[in-house]
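Form predicted alone, single chain, as structure tokens, below.
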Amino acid sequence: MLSGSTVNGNTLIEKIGSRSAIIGIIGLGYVGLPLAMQVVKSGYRTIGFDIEKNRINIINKIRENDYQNNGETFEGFIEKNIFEVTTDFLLLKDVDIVCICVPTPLDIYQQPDLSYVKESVTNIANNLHSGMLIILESTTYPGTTEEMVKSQLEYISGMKCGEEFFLAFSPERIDPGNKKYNVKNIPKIVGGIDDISTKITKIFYQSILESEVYTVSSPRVAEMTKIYENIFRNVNIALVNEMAILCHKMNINIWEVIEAAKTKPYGFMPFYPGPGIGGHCIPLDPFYLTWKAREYNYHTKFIELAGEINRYMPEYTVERIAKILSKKFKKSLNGAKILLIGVAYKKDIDDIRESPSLEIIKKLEEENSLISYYDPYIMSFTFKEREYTGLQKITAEEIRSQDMVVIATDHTAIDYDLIIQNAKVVFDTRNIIKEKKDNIEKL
């Protein structure tokens, strides 16, 4: 590298049409290794990286029968040596373009840890070469590309951003679960530090992805798109849990004023309520710009109040549990036998960070209940350093055991029907069962 040199971003442009650019790939999660798949198959060598051995282990021992990403393969990737996996980020120095998709948790005060992006970025600074793009694709408080990100690139390498090396943001948009977008036809944003790094960023999307790429003028712009994208959701979510707490004190059911106003073209779109909210984007977004906004001396009320109706819906779910044993067998929660079903935050995946099935547990549990659940995608898990394992199986006599059959969760892979023919009293709180029957229960 010489200092002071200009890179106009040809060479790496050259590279990515010719596909001998080497793309990596920091983080393997729910995000990274997808994008990793998708970045293979488009026919570019990829190493991924990531801290955990353990996790590289698994995806070395896998094999193209073993493994599938929203149905497809490995495809003997890593036999053929066109995708590798490691934890030696010294290999970053062979890379061109880097995407960084590695987790943003919040701490226990509810603000930011950024700590994951910053050792990320370390170990980029510590192998960054002249003509490297940089792509982070975290979620975060609109800022952080420019004012943490290049900052600590520059700081550590004594590279010029612009000049020899180039930056931008690309937020993740990952559904889990969802059957017709994934990460190939999903639009992607892009917000570069300067032009040429927008330019470069867009080129190398457009050559793995079947979505349009969006531009915007900067990172700031593209880091606060996907912040409003999921405070959207949370607000609408908010809206309709608290409606659903009003129609049931009214005596009207929520589900047939949303179908209802489904019937209208123009100006609605419908959100349902649920026990609560989970995943790692929407009960957790909102924080960071709440907490971004207090640099500029405002208060966003509007969004805390949306997270703090969310976050109540736990306990407002155990709070109808303990009313319907009263009122269909007085009987309290002290020694309830309550059957959950579905422990994952959404329908069909094995997903349960910040799953509100978990909360309710926890609070069905500090009421002496007796819980057992059953999720096909979840056998065993922990929570609060305690294990749970799960039914291996449901059956008619098992639900005839039951106090109560929760509904938490509406997988697909359920028979509703042998839990309805066979259980005392069903509370739905995702609308799956259509029937109007006296055991049926609904949110």
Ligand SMILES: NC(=O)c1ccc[n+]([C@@H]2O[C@H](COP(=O)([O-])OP(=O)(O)OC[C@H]3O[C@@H](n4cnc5c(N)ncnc54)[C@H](O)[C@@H]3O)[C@@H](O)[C@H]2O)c1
Contents of the next structure:
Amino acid sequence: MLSGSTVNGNTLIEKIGSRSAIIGIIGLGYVGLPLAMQVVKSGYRTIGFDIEKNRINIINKIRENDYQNNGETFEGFIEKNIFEVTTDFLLLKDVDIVCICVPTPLDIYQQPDLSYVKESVTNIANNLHSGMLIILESTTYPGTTEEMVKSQLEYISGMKCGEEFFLAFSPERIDPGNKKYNVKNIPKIVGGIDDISTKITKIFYQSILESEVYTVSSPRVAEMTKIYENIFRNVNIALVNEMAILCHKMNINIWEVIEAAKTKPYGFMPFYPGPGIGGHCIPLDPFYLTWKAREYNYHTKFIELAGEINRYMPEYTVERIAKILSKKFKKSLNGAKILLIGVAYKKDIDDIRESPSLEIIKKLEEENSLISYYDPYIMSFTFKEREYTGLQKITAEEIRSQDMVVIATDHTAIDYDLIIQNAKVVFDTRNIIKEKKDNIEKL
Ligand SMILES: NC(=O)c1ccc[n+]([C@@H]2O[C@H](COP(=O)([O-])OP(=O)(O)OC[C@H]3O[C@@H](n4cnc5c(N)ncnc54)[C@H](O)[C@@H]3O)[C@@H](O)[C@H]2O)c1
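Would you mind giving the form predicted together with the named molecule, to go alongside the form predicted alone above?
What follows is the entire complex, opening with the chain shown before.
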């Protein structure tokens, strides 16, 4: 692997200009696949890498049928013959620019689990060649790129970062299911290990995106920017969840309060309460910083408090379900038939990771409620080693047979009128139902 020669980056910049650079995307999930598609569309030969053979098979199958992503149809993978997906990491030796988009979860001790990133970095290091650019896109704590990625690449390959290869961090900000903002039009942040790494990374993203590419002085700043954005969401959701709990006690409609507050043209940004937070990012990312802060003997109080409130929301939802059943029908949770609408963690997507619906189902089952669910995006799932299968569709008869319908996810493709007209009582945790009726309760 040792090349020993210093490269100035001009060759790679020329390759970007002529679209002759070969791009590798490691990890083909919610982040990596849309990015790979955008790179292909921009005219680059692209190689997608994943460790899951099954994921590769699924991608190969769906692309034959014009893969739909975020409302966009992607055609022409096969005709152009410029997109290949593989589990063979030896193909990295042909790649000029590689983006790492693998998971960054927490381990069982709620500490950062960088094992997926480390495995990807090892695969790259074993195939590193002179003039290659490596971009980490996975969300992580400040310092990962400089402290871990750089040193591992140098140690394994024997090559020198900044002299023989280039390295940058550029966080992914995609919001799956968002119809307005997608991989192409969300501004990109770039922080390279040095000026040349920043410059090449910026030129590369400018060649595939329509959005602004904003550069910062280091990977640490870019890493912190991404974490701060997600903490901002996490903390504000916790605040509005606390407001919702208090408003209910005070018999004030939180949704009306938010609509009114939204009229202020400055200094206020609406966030909405719900049955809890989910997904791979908002519940987990803040704890990457909490962990790192310990190294600096600092306790991140806001993050901990927000986590506490947000984690309580599924329990609060179940408490409210119990109170509604008791008030309306003098019934307890024990034996109550409850239909949950939506198990995805947010509307119009099929992602169940960390979904509050899972906690709600678990807690209701502990109380011996009889739970069924309907989610047009998730026909079945496994949770705590149990298989759950959803209803194929919801009918008036099915709804009438339930003691309560709980709207946990406000998917667009749900017939809410059918629910309102037939349910004994609906507990709407998302404010999707706008009409006021006696059988509708709100969070
Ligand atoms: N999902 C989001 O909305 C979102 C948004 C912004 C940022 N992010 C961040 O992006 C990163 C990826 O998240 P995601 O939601 O796309 O995850 P994902 O689970 O949907 O996809 C990750 C993919 O990486 C593959 N993978 C795991 N280890 C690998 C390895 N060593 N080599 C190759 N492939 C490997 C998995 O098989 C999977 O297909 C995370 O750091 C996440 O925090 C996610």
